[in-house]
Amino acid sequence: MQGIIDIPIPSHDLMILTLLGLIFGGLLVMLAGKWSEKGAQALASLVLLGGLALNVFLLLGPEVWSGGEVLYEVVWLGSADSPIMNMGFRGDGLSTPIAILVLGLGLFSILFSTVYMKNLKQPGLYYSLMVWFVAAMVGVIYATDLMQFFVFYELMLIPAFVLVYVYGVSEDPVKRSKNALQFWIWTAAGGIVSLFAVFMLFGYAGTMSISTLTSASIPVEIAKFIGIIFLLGFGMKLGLVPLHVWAPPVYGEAPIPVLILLSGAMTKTAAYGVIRIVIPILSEGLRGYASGLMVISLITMFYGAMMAISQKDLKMMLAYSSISQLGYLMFGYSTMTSIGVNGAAFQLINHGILASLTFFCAGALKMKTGTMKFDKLGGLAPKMPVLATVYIIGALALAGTPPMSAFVGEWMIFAGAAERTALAGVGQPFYLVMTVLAVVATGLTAAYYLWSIRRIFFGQVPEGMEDARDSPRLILVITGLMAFVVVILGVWPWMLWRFIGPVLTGVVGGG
């Protein structure tokens, strides 16, 4: 096997070093913060940059680049001949790009925090929690065992909860604690529901190894029941309607750098769980529920879009937009076709980049204008040309405009829905109606993003905004790089699909 680069150490060591570096690096960041905030910032940035570099090496190494995988497991419980639980690391064309996404967003959030989070109390705690939040998400993505997946899946709630509780934007501590507690209860409940499904799978198959379960023969009726429980648990963390109750208040409460990790990264671990666990293991049982999953996905799309249209604040508009966009992921999954699932995986990474890009722009506007209220903004494009450009790129991409990256993902999702329609036959119009409605939902997305562009960057400049200027150079570099990736992946989607495609080939079976 040939890769772009030769790795001088075993490839699995790159994943081990990443996780250990994040865990112990977070501890060093906390210690450094006791003496110097800048020291904590620099160390946290270096820790995440190192993890990002290691995973880029893994992506370009011979195994992943050639469409294979790097798999390393040790027996956690049981014997070598009959393991019950393993502890391991899996790097392939699906997990490695998502790990790079999480690490990249973590690095950018840390850098953004250095200019955005002013008068930060306990900086060592803040930056260490950000690093540990990323570490837990990377642990989820690498997991080869259901129990290992669950342990990291729940561990990531601890730093997330503390970040929202301690550093939330509400001045009222009661409101801040209420929002943080709501986040904890709902997302922890989702994890517990998922754990119930894990034990059911183990009780039936006698193993928690994801790769072993993928090839196991599970009766359809049992797969149906376990699959629905898994989807209920993952749906809580994704924020699918009607399980989204925690998302709007928490998105409104979290400071922008923390919100980036919540919306751009944490929700993607749940989406990753669906595509790594639920679909490969339980797809035969879930085919009978495809129509119901489509309906829930459409409700999420339309509810999020309609709520986004009604918002008077950019941050909350983006929060509801994020909920709506996650409906597209589930819609792609619910097609139960190869191209639809590939499109959902593509969109998983797209949305992580695009949601974060637009939230970064919202934070930059807040820094320079002191507000994110639409009625207090306007005419800022001539005064903030670079920020206006990157926000417009992100907004148009989320609206599915070619040649931006999200167009490719949405096209694949809708192609999967069309394939499902063809498989159902002429006498079954349900899937055709669902497909048409999903396409209509993209029109609502375009409506609220174009309206936000009009209200923020064009029209009359409000009183007091005459001296507004573009954002600090660091923020423009971050958002500019993200906008560049959005365009490149739209023009040349093969760069991402070449990794994802081989992993998902045949994962659905049939369609």
Contents of the next structure:
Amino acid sequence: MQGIIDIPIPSHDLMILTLLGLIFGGLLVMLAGKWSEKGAQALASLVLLGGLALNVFLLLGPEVWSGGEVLYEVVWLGSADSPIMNMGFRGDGLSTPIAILVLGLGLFSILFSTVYMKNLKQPGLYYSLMVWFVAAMVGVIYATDLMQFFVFYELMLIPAFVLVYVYGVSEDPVKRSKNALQFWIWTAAGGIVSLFAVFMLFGYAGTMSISTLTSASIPVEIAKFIGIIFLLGFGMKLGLVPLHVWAPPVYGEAPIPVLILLSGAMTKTAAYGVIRIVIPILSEGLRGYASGLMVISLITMFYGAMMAISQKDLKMMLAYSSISQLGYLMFGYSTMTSIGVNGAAFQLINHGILASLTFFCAGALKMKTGTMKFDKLGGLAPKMPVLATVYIIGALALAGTPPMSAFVGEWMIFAGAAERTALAGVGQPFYLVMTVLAVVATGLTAAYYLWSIRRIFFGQVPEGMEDARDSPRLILVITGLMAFVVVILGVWPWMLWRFIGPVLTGVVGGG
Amino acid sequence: MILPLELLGWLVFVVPIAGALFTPVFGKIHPTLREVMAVLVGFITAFLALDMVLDMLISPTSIDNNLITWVITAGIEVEFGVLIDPLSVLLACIAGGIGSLIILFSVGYMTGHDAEGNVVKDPSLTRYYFFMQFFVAGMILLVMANNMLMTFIGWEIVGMCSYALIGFWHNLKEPSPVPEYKTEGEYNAASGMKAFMVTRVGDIGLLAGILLLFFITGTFNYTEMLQTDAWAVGLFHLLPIVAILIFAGPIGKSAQFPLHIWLPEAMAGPTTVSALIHAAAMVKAGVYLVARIIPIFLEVMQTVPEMIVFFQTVAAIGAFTAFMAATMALVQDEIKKVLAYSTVSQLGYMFMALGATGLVAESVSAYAAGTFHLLAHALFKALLFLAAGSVLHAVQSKKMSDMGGIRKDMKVTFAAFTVGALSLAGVFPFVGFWSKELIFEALWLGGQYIIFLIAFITAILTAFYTFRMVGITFFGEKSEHIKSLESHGHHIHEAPPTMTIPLIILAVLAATGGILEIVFFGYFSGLETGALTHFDWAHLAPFALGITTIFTIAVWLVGITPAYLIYWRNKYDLSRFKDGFLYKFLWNRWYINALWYRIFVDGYLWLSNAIHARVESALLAFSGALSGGMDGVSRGWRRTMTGVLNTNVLGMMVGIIAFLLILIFL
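Form predicted on its own done; form predicted in complex with its partner chain now:
Now the full complex is given, and it begins with the chain already shown.
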């Protein structure tokens, strides 16, 4: 096994260190915040940077680089020879890139907060919650055991909830609490519903270890039942229409850096759950739902796109866009083909980057112009050339334009549907129609993104914005870096394929 | 010849991509360096493409050079490679050669003068040169690609660049030419978006078609597709649908009915961009793709007779579009709009011929006609656009009614424009004559009399509107606009050499291009491998004249004479028709544009807003009411539990966690 670099410590320690570093780092940030806001910022950034570096080492290390996995488990409950529950860390070609995504987004949103979140009350609390939020998500991603997965899955709601409630954009605390609570109720409910499925699985298979369950044979009827409960739970978190109702209020309420973690990272943990737990364990049972799930995903894609184009405000447009894009992921899963699931996994990472990129742009715009309403903006491209370029790259990418990254994920997702069509054979127009309709969704995406570009950056500058200039350098560097990654991944998708592909081989059983 | 062919196949698009990427760097150093480099990159690209053409002329061959194969998952491989054969090399040469002339022309064209006569450079020229080079690169990537997925990538890059370039002047403050927008900048931006969106509609079909075809053939690669024994035979009856889905892409990109509506608005960009879109790149992409897949589909038709639907669709859409666009061109006032509709119409000719390959016995003559017309059209349309740009640059107006009587002031431009016009009208011995003759012949001898009739009528209309345009622009009295310009001391004068040199080169090519026909046939007939050997090229006789030549002569007489009498001699006054229904019908583009806009833009927005107002709001209100109940609980707690940081809610969460922990440990 050959990696890019050799690490002097055992690879699994990297993961343990990351998680511990984030948990204790969060505490230190809280303490540092008591004395100095700057200190809290610096410490939080350092903690996340450290976590990021550790995971990059993990990715380039011999195991993950050559398509293997790093596994470390301790018995949490039960005796060593017949464990009921384990606590473990799994680093492979799927979890490590997603962990890097989450840590990277966390780092960027903290850096973004240092210029964006002005007059922060209790900065220590804010930054430590951000760090803990990331910590919980990382815990979800490393999980080797269903119970561990869901403990972290629920834990991440605490910082998320407090961040929305305390730092929400509404002046009125009642409104803030209402939006935050709504978010919490829906996503917690989603978690609990999934947890119910976990217990059922435990009841049948007697274990909660994900890898053991994958090879366990679960009767199809039962797998079907458990599968639908799981999908309901993850569907709530993903915000599939009509379970998306929690998303618009909380996306509207959350400040941009928190929103990035919610939409760019948190929803991805649910998508990760589907790919890590539901599909491998229950693929036989799920086949019966493939067409239904496909329809739901398609409705989500179309509904999100239609709501996005009817928004008057950039932030809300992006929020609905995010809902619509998660429909693509689910569509990829629902094809139950190897290429579709691969595409969805690729798109999972892409959308995390792209959604955050566009939200960062919205935040930067708000900082300089004081508004995100379309009818108050216009003609800003010559005033903010860098930001305009970055936003346009992000928008075109989300609309599925090569050579940007999202195109790669999207064609793979649609190829999954095309493979379904081919497998169904002649005389089965259902999948053919699904394939074409799914591609139509990219057209609708292009419509609202291009219209937003036109309304924000082209035409005449409205009065009072003649002096608008490009954002602070830090934001330009962050967004520029992300745009660069988007282009690189689009030109050289092998960078990600080479990690994801081996992990997902055989995940859909033949396919 | 000078470089190995495999290397050339890569360099020819890598060089302009690199050129585009370095443009911002050079722009930072010095604006002139940026322009010199852009021109240099253009000519290097043209040189590389020409070198490939020479190789092909000496020894025609077909090379599939694959650089990388990525295996995504079992059975699904993505290739990154080039296919070098006469067709791809020809297109690369058109894109690179004409592209380079257009970039050279840009140096003069994108420079203006202010009131004091100082040179004014457009401030965002870095963006301009970046996208121009990227545009050429995307087009060449599209044609050189050895697989459909890579072609699609180039295809979309071209679309993206067209979006950026059509909307290039997005912040102009002058009033908009149409009442829907406030300023010209907004109109330009909207036009760019329209081009991108409308072509996107076609791309939806194309992408779905490519992916479906992949699962039928098991490959994206053009060469491998020809080995039809590997195909999934059980799925053959899906092929006609898949083929028509794929054809949706060319319909959009090559502006055929019903997606032709974007092309006239695409004139909002700088004239150089229009020339690039119409002559060298973009609209030719659709024709190329159809020409590329036709040999494959002809092969398939031997086992699946239903494939004929595809060829019928292509021919019918081509014929209808050719006629429709020619009628629209009759009434236009903007010189570039006339040229735009004429492009749509001429592309229709190409599709007529290509569609006929599956309908006539002598498929090679139809195929040769379609591809040769592609080359001919590239030459004379680039010439016409650049000459029109030269006029626009001098007259400072887009409208023909603002021109008139300038033939003496701009002799080179006038001569060049006339050569282009004669070629477009199909007059002997210009290149357009030969290519149109080939199309006529293929249709007539193949017994496709209905399509032939449409082609014939369209040719008459073409000759008429072309000479109407020449008459109004260069002959007659000088317009009020020019008189007022001249009274302000701005005399109409010939363009600088950077603009006239490309004109002269293109004019010579358009005048003598007919000779290329023999070269062209020889070029294909020497092939021994590859998709194009499907056709029996040796069977073709160059410079064949026959019964159809009589029709061509009839076209000159019936088409050009009235235009001469009406617009040069002013014998008849047609202005009374301006209130008639026919004029309005043509002026409003058969109302197709308005109808599509009403359905797909207004209708879609209306539906979205309605769902937003009724469904989404109701859902959110319902969910809000649910949590509102919970909020009451939380407020109740707040009264009892004082806490700065909403301890109550935190407490609730701690409770949940505790609950979970108890569940876990007990």
